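Taking the form predicted alone, here's one chain by itself in structure tokens.
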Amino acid sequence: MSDLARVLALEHEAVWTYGLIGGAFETLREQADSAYRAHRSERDRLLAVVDEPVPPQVAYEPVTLTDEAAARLRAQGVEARIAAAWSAVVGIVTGPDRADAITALTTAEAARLAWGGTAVAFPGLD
């Protein structure tokens, strides 16, 4: 599977898991439906650029959201892998495209930190 390919497997999961979040807890209701609708977009963009596209598995990791701790550190976890997989991108690309990974691994962290990580020195590394 290409770099560019696990990301697609993970915006695959995104999209399902911040639709599992916002259904489940209307109180991160808002924050679950603006990540979904970005997670949706850049899965939507990546189908139309990955040479050899993953589909969506019918379900991901089993995980019971019992509480809204246990959501956001679903969240961060979906974040913490997209920005591990735009890591691995970031290393292989040039140019454009390199700062594009560049961008999306930020995006991915910055994200990661709004549903309550914290921050680290190598975003996507560690």
Second form
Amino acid sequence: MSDLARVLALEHEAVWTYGLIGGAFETLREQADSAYRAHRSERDRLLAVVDEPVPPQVAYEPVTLTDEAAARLRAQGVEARIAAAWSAVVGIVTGPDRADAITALTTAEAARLAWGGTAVAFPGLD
Amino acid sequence: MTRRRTLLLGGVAVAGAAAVGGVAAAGRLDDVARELGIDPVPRPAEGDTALLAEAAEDQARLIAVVGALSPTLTALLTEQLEALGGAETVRIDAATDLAAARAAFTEAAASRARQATDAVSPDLARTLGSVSACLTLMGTGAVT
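Mind sharing the form predicted together with its partner chain? What's above is the form predicted alone.
To see the whole picture, the full complex is given below, headed by that same chain.
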């Protein structure tokens, strides 16, 4: 799987995850809905540019979330893995594509923080 | 920190042989040497060494700008500086408040992104790109 295809796979997972969170927790619904729309848009953008796009899975473990704290951790985890995937892309592309990958890495890290994550010195590498 | 420093040392030393579309002349020569059965001695890409020094110097300046305003920001910036191999040698007045410091973070984030884009070594690019992301979020106030 190419690095960009790996990002796409994670975008599929993010779309599924935010649907799960929004459906399960009223208090997180607005944030989850916003995240869902952002990741769906990004997924569609990637589907158009990835050479061999990976399909979404039926579901992503764990399929249930016990409480809001678990939901927030789940969201942080997905965003952290997306940041890491974009960091890998930064290393293999050049020029404007690299600048775009850094922007995408920043977006993922901002989302991780918005879900309650702790700031780190090296987003995508930690 | 050690991991990033190791990443950087390895990345800068092996001049981007794995880079896509931006393979340095040094990297090509290394490939040729390997095909001839010679194990090339890793050496820094000249431009990358300069980028690393430039980034470290600016990180030191940011630590001075933050001063005592935020221990959290100082800790993050110090971790980045150590990974880049720099030292806190800059002596300038700290910003009067975090709002003033944020402008410096935003400016530095753009510089790190430019340096990442210019880097030959993929590992250096990833490290500088990561620092840029962190600084961008410091600039917006998402990290305080």
